[in-house]
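The data below hold one chain only, encoded as structure tokens and taken in the form predicted alone.
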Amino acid sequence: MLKVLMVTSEANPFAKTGGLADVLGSLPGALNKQGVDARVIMPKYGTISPSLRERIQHKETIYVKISWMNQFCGIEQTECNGVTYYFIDNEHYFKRDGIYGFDDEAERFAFFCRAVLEAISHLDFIPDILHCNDWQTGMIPVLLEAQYRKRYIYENISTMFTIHNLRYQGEFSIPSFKNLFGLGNEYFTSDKLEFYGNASFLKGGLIYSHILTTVSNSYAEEIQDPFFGEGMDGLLRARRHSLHGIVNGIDYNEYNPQSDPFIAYNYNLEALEDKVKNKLALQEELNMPVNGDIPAIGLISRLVDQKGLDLIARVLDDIIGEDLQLYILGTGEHKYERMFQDAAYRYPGKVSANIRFDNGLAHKIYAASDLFLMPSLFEPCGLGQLISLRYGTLPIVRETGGLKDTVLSYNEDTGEGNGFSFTNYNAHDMLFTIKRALQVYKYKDLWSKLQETAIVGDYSWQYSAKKYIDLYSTLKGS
């Protein structure tokens, strides 16, 4: 059986700030169902809920060398949804109020990278493949080749590195890298770790891993272009034959309108007419006018420029001027939080601004909305549009990254489509597409057909897990 150890800085339900956690909370289980022994290793954060923490068992204590220090490292383990999760425990680095954003990020994740490699020799599980995810794990392939490869248990381990968002690169000073990792000058040249005068965790993963993946086919192409490449485009072009795009899936147990415990009325393809009951329930809950006929647009997002919020800002009054209701959920930049709060004040009964994280409300908005707005500047994969499709809510997206790969814009001539899209990063193109969707909404039979197309699509991990397994199989023993 193929053995894969997936390394991550976060995984649902233990720790989550974004889509990375959703992937590492659901992909391992999908791999296991297809005959792989996939396990996960991550930091043991202080933010893990007490109910989950009490299930985690201490296995062994080791000490990990980082800089001049020998630091305590607890190796702990639990099982969740049939998947084994290992934890690297060090309260100095990980028992904090948050997950990221501290002054010693380089040291924290340098410790984590080395601790993962040291822990392998103490587990009852020697992986064929280390599957690393995002910059926090990027130095593992480097250290494996530089300092561990000649040791017996490491000599046949292969590496895969997945880019979830190229913008975050783990860039720190070269002296700090030398101090933390004990690497010589030969590792800090432009063809290795050096990156515009500093050094980069992410670049280490891109240079030293056997295979690179990212989370959609279009994003794999886009990041080879300077606009999307974040300074890494030349390297990614050089490694293009080792770079593969595999679109993410969603957890069908968590996102299932037929059994979702958060929504007021469960429904499926055979009872799609019950979807509108969720709109009525949400309108009542959020003190909006109760009207099943008015189109509802949902927006669940980090409120930042990347998500196309600057486009929305330019034409927000024009959007709200249409016959619709707008439901916003999320937090982010203060200017966008205030923008939506102000819109809710100026347009009572048309805008509901919920500036917070609320998982239950997110499910309700997915189920209640008719349209889901996601006009991102760039989107490596995106999960919002996949979830909305699962709930029969038609996405309005910009054609970039995973949005381009998963949303087929409605074609009047053929009748095909599962949503609406626009190409240029332009506020008025977005506004035109919103108006187009609202026009189509008026034709109830057509709208029902598009909803059916959306809801019957396969957005699970089954197909994508098979593609990962195919890549793993090319690495085994390499």
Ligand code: ADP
The other form holds:
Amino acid sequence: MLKVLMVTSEANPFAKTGGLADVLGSLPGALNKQGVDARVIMPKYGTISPSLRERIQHKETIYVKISWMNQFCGIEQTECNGVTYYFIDNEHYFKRDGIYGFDDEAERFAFFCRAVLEAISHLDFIPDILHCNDWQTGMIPVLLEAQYRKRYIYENISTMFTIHNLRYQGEFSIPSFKNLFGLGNEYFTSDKLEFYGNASFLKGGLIYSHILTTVSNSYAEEIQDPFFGEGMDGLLRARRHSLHGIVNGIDYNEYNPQSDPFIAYNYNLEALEDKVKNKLALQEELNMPVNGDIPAIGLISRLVDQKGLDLIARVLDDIIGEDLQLYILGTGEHKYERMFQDAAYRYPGKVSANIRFDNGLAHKIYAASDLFLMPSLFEPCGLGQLISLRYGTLPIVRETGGLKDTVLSYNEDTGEGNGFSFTNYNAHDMLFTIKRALQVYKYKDLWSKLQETAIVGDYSWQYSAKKYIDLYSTLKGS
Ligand code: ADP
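Same protein, different condition: the form predicted alone was shown, now please give the form predicted in complex with the named molecule.
Up next: the whole complex, starting with the chain shown before.
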């Protein structure tokens, strides 16, 4: 049986800031269903909920060398939805009030990378494939080649690195890398870790992994272009034969309008008319005018530039000028949090700004909204639009990355489509597309037909898990 250890800095339900957690909370189970033994290893954060925390069992204590220090490292373990999750425990690094954003990120994730490699010889599970995800795990393939490869159990481990977002690279000074990892000068040339005078975790992953993947076909193409490449496009062009796009699925148990425990009324394709009851319930909860007919647009997002929020800033008053309600849920850059809070203040009853992370409310908004706005500047895959589709909520997206691959804009001539999209990164193109969607909303039969197309689409992991397995199989023993 193919053994895969997936390494991540976040996974549902233990820790989540974005789509990475959704993927690591659902892909491993989908792989296991298809006959792989996939397990996950991640940091044991202080933010893990007490009910989950008490199920985690201590397995072993080891010490991990980082810089001149020998740091405590607990190896812990639990089962979740049939998947084994291992945890790296060190309270100094991970028992904090958040997951990211501290001053010592280089040291925290340097520790994590080395701890994962050290832990492998204590897990009773020697993987065929180490599947790393995003910059926090990028130094694992480097250390494996530089310092572990010749050791007995590491000889045959292959590596895959998945880019969930190229923008975050884990860039720190070369002296800090040398100090943390004990790597010599030869690793800090421009064909290895050096990156514009610094060094980068991500670049390590991109250079030293056997196979690279990213989370949609379009993003796999786009990142080879300087506009999307975040400075890595040349390297990705050079490695294009090892770079594959595999679109994300969503967790069909968590996101199922028929059984979702967070929403007021469960519904399905046969009882689509019940969806509106969720709108009425949410309007009540958010103190908005209760009216099933008024079109509702949801936006659930990290509030960062990537998500196209400057387009919204440009035309926010025009959007709100339409007959609609806007349900915002997100946290992030102060200017965008303020923008939505201010809009809610100016337009009470039209805009509800919920500036926090709230999984339950997210489910309610997906179920209650008619439309979901996601006008991203770039989008590796995007899960918000997939979840929306599954809830019969039509996405309005910009045609980029995974949004382009998963949303088909409504075509008046053929009647095809499962949402609305626009091509250029232009605020008025977005506004026009929103207005167009609001026009279509008035034709109830047409709207229901588009919702049906959305709901019956397959956004599960079934096909994509198979693609990962095909790639793993090419790697095993290579
Ligand atoms: P990204 O990974 O770039 O943040 P994705 O669309 O891939 O974007 O995934 C975002 C995930 O995080 C979705 O599951 C979305 O519902 C969730 N999410 C984002 N912001 C919030 C929030 N404030 N509260 C609850 N869930 C959120």
